[in-house]
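Take a look at this single chain, the form predicted on its own, given in structure tokens.
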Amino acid sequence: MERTREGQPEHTALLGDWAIGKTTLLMHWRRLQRQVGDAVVLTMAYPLTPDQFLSSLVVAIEAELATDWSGRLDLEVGLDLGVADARVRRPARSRDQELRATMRRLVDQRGGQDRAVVVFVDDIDLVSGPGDVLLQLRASALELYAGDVAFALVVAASSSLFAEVRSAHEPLVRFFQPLPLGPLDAPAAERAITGPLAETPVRFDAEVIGQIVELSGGRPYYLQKLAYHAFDAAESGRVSPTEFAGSFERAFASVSQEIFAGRWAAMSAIERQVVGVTARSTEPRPSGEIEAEAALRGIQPPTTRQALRRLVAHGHVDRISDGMRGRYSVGDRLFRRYLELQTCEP
């Protein structure tokens, strides 16, 4: 942000798996920057075409321009979702030029006087052809920068964003500085549970804390859900393994509804079968082994390999490099449990 205020923006790609805290971090940054007078636009990407997305970004910036800065309400997601309907209906006219003109107006009206102007885009990999979108954003930013219009772009996506865009990888990595966001390690995850509890009369048994840490895999969103429902189940100021067992089912149902159901619905029928095969083992499986089992279900090996690539790109499956073929697993324990329930055979 300091570099942006000095006229030398450093564009950033915040990369991490789902439930890792990308959206929360962007919202936190937005609040901090607005407190010091910076101009910030935060928009959420959707499964749109590149042209539709660029139009949606113009709408989000115009919403920022149309709002009185001194009396602005911090609507968080409300504003972003409130313009969703207008996004896909925007006229299809020279979107690149319209975006640059709108960005220039944003800088002219909100920038200057040591203020940063930043555009945040969350979940940009939900857009079809994210590589094309990133290249268009890069081109717009470079053209504006050449005209002494400086602002920063921050995009958030899954860890595999640049691997997915392949041919555009090198110029985009040079332009969007990758900032990886990983899970908490075990001690930090434990502190994330015990720290807030210290301010309450409730205590979790050590075994319960260990279970939450293990089940969450260090993902902050899972930690929050599991600990919240456990806290809600406390009896006499204590949560034992018995209370946690009941609260876990409620937490799992909540996470499934909010995250897993949508990801499952977005998969093709073949992807569902392939991810189900992959999730059958807790250990990484060679691609050949997955292909052989999928073949018993009528899926040809080339189709399985293609499905695995898509599943990795969308963060459903983890790939461990092992030569050209690799090994695959579903490392997220909660998601693996969800898949087991969805793909269980009678």
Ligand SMILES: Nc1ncnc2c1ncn2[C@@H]1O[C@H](COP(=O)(O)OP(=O)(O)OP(=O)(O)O)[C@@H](O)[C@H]1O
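The structure presented is a predicted model; accordingly, all values stated were derived computationally and were not measured. Numbering follows the first chain given and starts at 1. What changes on going to the form predicted together with the named molecule:
- Looking at D51, P302, G182, G237, the entry at the hinge of the rigid-part motion between the two forms is G182, while the rest lie more than 12 positions from any hinge.
- The two rigid parts differ in orientation between the two forms, with the smaller turned by 28° against the larger.
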Contents of the next structure:
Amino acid sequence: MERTREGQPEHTALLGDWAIGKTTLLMHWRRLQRQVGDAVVLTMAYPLTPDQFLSSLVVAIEAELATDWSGRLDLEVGLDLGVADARVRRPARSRDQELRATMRRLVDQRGGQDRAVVVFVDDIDLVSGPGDVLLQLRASALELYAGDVAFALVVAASSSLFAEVRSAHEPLVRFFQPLPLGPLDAPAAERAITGPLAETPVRFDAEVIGQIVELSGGRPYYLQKLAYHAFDAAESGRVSPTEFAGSFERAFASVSQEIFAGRWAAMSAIERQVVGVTARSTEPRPSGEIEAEAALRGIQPPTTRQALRRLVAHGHVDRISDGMRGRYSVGDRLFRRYLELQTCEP
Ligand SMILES: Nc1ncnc2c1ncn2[C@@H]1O[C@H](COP(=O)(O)OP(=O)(O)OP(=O)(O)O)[C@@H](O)[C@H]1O
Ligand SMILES: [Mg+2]
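If the one shown is the form predicted on its own, what is the structure of the form predicted together with the named molecule?
Now the complete complex, all chains and molecules, led by this one.
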């Protein structure tokens, strides 16, 4: 944002797996920016066509323009004209022209000295054909620069966003700086447990906190589930490893039902086998090893490779790249446990 204010806009793609904290971070940024007087529009994308999405973005920007006038009458008058103008002319304009005109008005009315104008779009990959939408946003932003304005776009999406927009990949990756959002590190995960607890009469044993941190892998959703059920199991204000063991099973059952069952149901028979093979080792393994093991179950190596790619794109399997080659594992401890239970021989 500093750089954007200095006239070198840095557009950003906040990328992270499901429930990793993207929306929370966008809202946090919005708060910080409003505090320093920047103009912020935060929109959430839905499963829409690109055209529907762009028009919903126009509406969101207009809504932002229509609020918080802070008693500035001059702006109010100009704004009224602006909105009326947009309404009258809408049918005659194409969607992207309309978006540009609205963005231009946002910048004219809300930008200015030391003020950045930022448009956040959460979950942009829910729009069908996110590549087209990103290209349109890019084109609109590039047009605004002619006027030398502090304007930035921040989009949030799952980690596979840029892999999905193949042909548009190059220009988009250059334009939207990828900013990966990963799990919390251990000290932050610990604070996420102990901070809220401090406001209650309940305490978790240090060993329990350690186990929750480790089992969660720093994923906020798991931290919440595990800590919630542990809290519920407290005996006279204390959760020891004994109480935790029972509460873990309830937390695990709840995550399995809410997340893993749907994930499993959406996988093909081949993907189930390949993810099962991958999950058998806790250490990341090269694709060759997984292919060899899958071959014993009658799956051809190219098929295994393809399934691995899809599993990585969905965030079910982690790929650690060392140079050109990748190593694969299921880093999510809870999901690995679910897979063990699914695939164990009766
Ligand atoms: N830094 C954090 N520390 C602790 N909890 C967090 C943190 N960030 C997010 N959370 C919690 O994790 C949960 C998921 O966060 P959030 O909805 O922001 O994730 P998301 O990446 O937007 O998810 P989705 O993929 O569903 O869009 C929320 O309940 C949120 O309160
Ligand atoms: Mg979200």
